[in-house]
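The data below hold one chain only, encoded as structure tokens and taken in the form predicted on its own.
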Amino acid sequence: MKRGINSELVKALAAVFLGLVAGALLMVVIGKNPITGYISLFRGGLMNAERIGNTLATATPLILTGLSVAFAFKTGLFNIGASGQMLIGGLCATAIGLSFSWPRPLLLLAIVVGATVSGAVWGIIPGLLKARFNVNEVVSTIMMNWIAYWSVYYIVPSNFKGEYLETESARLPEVASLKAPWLTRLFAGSYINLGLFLAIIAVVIIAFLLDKTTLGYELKAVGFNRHASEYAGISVNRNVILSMMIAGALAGLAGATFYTGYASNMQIGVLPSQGYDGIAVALLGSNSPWGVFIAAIFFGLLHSGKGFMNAITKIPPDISDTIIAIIIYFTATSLLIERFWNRFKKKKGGNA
């Protein structure tokens, strides 16, 4: 087990290192100093309390969408639908926040539960299609993304239109926001909100579920070998549906943290990129809950710091996105990195 963890850590660190090297080469090509570029990039995400808060706020939905994708991966499924599940969760959270005038603790609880349940329902549909009719979950979750997109496109202007623009919902009242004055003050006015604590709780729960429960063992067994699991008496179809439901619930919760925490309303015509970024987070985090948490913080840092890097050094912010893409590429080809590492250890052992 320890050897496996070390191997995954080496692959992740190697992917990050190679991505940063490639980013440095791109900076050199466009005539910029990579050392200055990276200093400004990381300063942009970490140089003061406000920047750190914004980094954590940016990472919060990535933690949850990364968990969503990683959980499905662990059980042998590829959830491409985190964007749609996040969008539906955000829609439900926004609808509750704009429709009810309850006391703040009750309203926030309703927002969080509503977003989580709606995301779970959105995830159950491709799970059922996979379990009952063997419909490829990649295809069905992509289609569900666009159903969610057009649903929001119709529902928001029809029922929750903003005061000035039809392309966005009305602003949420302060009582319905996950922003907390004490957190905002602590991080000097940043976008950080209570969603970060929800994300950490989700990481702990998913880690416990996968590693310490019978259900987690069954889910991983189905992902490892569906036919052997069925032969052993495990209900494969039930676990497939349950896996997609939990993955959808996590992405739905991400929608609540983003649309009622980071933002204060919903805009139509936008499919949240965090759903697809969650795939990158899951890959870099080796589908481990705590690995996902660290990878999301790192990606949040890159996203948060790229504007400052551009302002100080005039390096295009697209460089940061390119670095992320290269890291994903090297993570996806981590088998080659692992083989190189094993060959290096064997050679080192032979020399000894």
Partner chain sequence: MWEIIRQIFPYAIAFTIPLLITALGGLFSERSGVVNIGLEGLMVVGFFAAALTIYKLEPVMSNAVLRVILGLLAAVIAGVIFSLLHAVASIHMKANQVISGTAINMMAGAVTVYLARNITGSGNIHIEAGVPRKDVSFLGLVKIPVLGPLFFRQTYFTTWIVIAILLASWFILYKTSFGLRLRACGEHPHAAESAGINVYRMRYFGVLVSGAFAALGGAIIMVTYSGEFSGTVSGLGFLALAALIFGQWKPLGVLGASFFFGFASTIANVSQAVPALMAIPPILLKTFPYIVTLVALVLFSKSSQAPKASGIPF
Given for the second form:
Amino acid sequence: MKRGINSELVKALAAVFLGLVAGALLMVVIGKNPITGYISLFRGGLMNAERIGNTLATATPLILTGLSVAFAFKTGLFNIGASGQMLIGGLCATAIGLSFSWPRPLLLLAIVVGATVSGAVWGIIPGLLKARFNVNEVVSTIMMNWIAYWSVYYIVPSNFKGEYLETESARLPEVASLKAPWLTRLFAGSYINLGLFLAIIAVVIIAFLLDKTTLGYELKAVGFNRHASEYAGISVNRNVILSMMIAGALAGLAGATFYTGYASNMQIGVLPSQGYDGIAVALLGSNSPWGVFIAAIFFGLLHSGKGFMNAITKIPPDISDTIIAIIIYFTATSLLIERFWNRFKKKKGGNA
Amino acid sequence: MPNQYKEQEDYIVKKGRKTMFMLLAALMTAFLLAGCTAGGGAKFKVGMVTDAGTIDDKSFNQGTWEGVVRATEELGIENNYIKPAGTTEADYLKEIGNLYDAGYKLIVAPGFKFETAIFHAQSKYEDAKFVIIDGSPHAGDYNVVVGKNTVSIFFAEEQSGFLAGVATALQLKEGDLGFIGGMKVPAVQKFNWGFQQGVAYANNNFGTNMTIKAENVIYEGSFDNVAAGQQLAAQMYDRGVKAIFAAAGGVGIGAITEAKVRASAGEEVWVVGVDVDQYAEGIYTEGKSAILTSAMKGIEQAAYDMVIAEKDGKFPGGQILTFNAKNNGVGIPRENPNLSDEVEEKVAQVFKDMQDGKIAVSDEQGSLIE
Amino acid sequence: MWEIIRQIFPYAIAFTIPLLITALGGLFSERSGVVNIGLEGLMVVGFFAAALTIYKLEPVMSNAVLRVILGLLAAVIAGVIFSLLHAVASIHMKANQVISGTAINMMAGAVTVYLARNITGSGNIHIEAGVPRKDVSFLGLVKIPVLGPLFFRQTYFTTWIVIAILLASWFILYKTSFGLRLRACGEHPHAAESAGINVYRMRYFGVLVSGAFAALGGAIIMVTYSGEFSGTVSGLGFLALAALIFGQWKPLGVLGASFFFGFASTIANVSQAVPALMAIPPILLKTFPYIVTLVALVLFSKSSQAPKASGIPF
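Given the form predicted on its own above, I would also like to look at the protein as it appears in the form predicted together with its partner chain.
Below is the entire complex, every chain and molecule, led by the chain shown above.
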């Protein structure tokens, strides 16, 4: 077990390293200095309290969508629908925030619960279809993404339109925002919000659920070997449905943190990229909750530092997107790295 | 696993190792060579943050950027643009902060989506100057506050649409016209309403007989659905529409593509371009373009003017500027190979009347088709 | 109603063809046992390669049709090369195929726009002329009642190329021993290997064909309805993946599924301009293709025909 985690970590670190090396080469190719490039990338994400806050704020929805994808992966399901679940969660959160004038704690609770539940509903549909009718979840979650996209597209302007614009919802009142004044002040006016704590709580709960409960064991068993689990008396269908429901709930919560924390209204015609980024986060985090957490922070750092890198060095931001893609590619081709690592360990073992 | 595969893999590993050493060596060299790039001068630097869409959108992002580039190259100062990761206030403000921290003290932001971000930026970065195009800063409540260090620029799109409408009606004389818009945002709506008024003006004053039916006035709902642009344009052309005014970004590109295909096959169909002179976009064969004319707004000029004004210490901070016919801020292209000389003369007269205040164009829907 | 259908049919077909050829590429890949979720990225690569080639040829070559053909060829080559990344990862390195495909998608978007900007000075590449649209007067096909105006009016020659590829694919997969071997690799690779089939080679073939076809799909978008490279195919690659599964991994099923998407999306797109359709709430029209797909999958998936070994490294 211990060894497994170590080699996962080595693989992830090696992938990151190779990705950064490839990025450096790209910078050299276009005649830029990779050292100043990377220094400004990291300074951009960490230079002061505000920037650290913004890095964490960027990472917050990524933690949750990454967790969502990773959780479904554990049960052998590919949740490509985190974007749609996030949209529906955000829609529900925005609707609650704009419709009720309850006291703040109650309102925030309603927003968070509403987003989570609606995300769960959006996730449970592909789960049910998979369990009952053997519908491939990759396709059904893609379909659900587009259904969510068009639902938001028409529901927001017709029900929650702002004063002037047809293309976005009204702005949420401060009382309905996950931004907390003390937190904003602490991080010098950044967009960090209570969502970060929700994300951390989610990581803890999911880690506990997966490692310490029977449910978690069953979910993993189904992902590991469907037929054997069935044979051992585990209901595969029930676990598939549950897994997609929880994955949807996590992505729905991501929607709340994004649309009522990071942003303060909903724009139509945008499928949030955090859903797809969640796939990358889950992969780099090797589907473990804390791995996802760290990977999300790392991607948050890349995303929030690349603008500063661009401003300082004129290295185009496409390079940091390429770096992310290369990291993912090396995560996938971990065989190479694994062989390296094993050989390295063998050598070390032989010497001792 | 069969042995041959294992060998193959070992080979890959070995080769991988070799490649990696080479990568590292290259990297080291790069690090050694680095550090000799020159720093900027004491002059101010001009930055821009793009709105949704790219720097090459042939519309306000590109127009703004070209203005910035022209001015900064003339002055020999540095420029740079950043594309934000998303379209929220937080994304925009982050990039403004990035430019500011990198020493860019004149920051241009095209698009109404920047309104709240610029509102926060103008008080947060008091020693920087901001230019917002197509919008004016407010806190989300539409109580406009233009800071001393900010200029808000609007265009009279309705006048530009009006002139294009007059030109189109004069050139084609009779038949149906259509409009395809992107999303229902103010600038696009004003283009539409101005166009309708222009066509009506030509009908009333120059005896043309053009009609715009309600079913031929459409907002596609996005700025990037190229296929829908083509399909909608095809619908309209098949119904006998002779020219379509497309104010719709990528959707408009689809409409232009359809017009080009039809024009190459000998049909008489046109597109009226938007924002910039799109004549070149519509060229389908040697020197023939499907673009009749374009309803332009002088974004490039506006961005250029602001940079030059800052250089001369005349930055009009705190003001809301409107670029319209009076200050030559809107209009159709200077050269329109598809318009006859007679039409161009008449449009020039209309333009002059507009400048003199003899023709008023409304920027509201009123009794027009939405 | 007939008038509307007749009118939009050529456009629905134009929208269908890139989907169809891309899904067909996915079919070869999955039939050989490799899931290719990177179709979207491969389409973007073809989109880009065709745009760049045609753009570069414009000043030096006056024959527009020849330019287009060279553009399509360039796209196919670029697609094959790019799909090698996926093939090496998922066949030789036994990578998780979903991860590798995701990486392909991410890379394609970033790299092509970056290259476009560096080579042409703009992230958007605009071409003068694509494929001309013509009635098929050959054998008087366009004059056949009902079918003529639907299928032979205002067609692009790329459409007929894709239809020919479709028929050839069907023949190769089901009527040749090569096809049988390819399918065996996607069903029982170990049995296939004991029968003397080189599973690796077959899978390389499958993935490279998917790269070629998906890139051709992207290139066809460029030369038919788009006319401008913009760095994204807005989810069409994923839709092709859906069409592949909806079509139950069979060439004719894929044809039906792609055509359904093409037709339904076209209806939704033009609904605002057609008075007869204005009464239907647009939200229903826009979500219609996706909801129907879900329903269809519910009906057909119980007896799923998915290649058994697809997605499992050999």
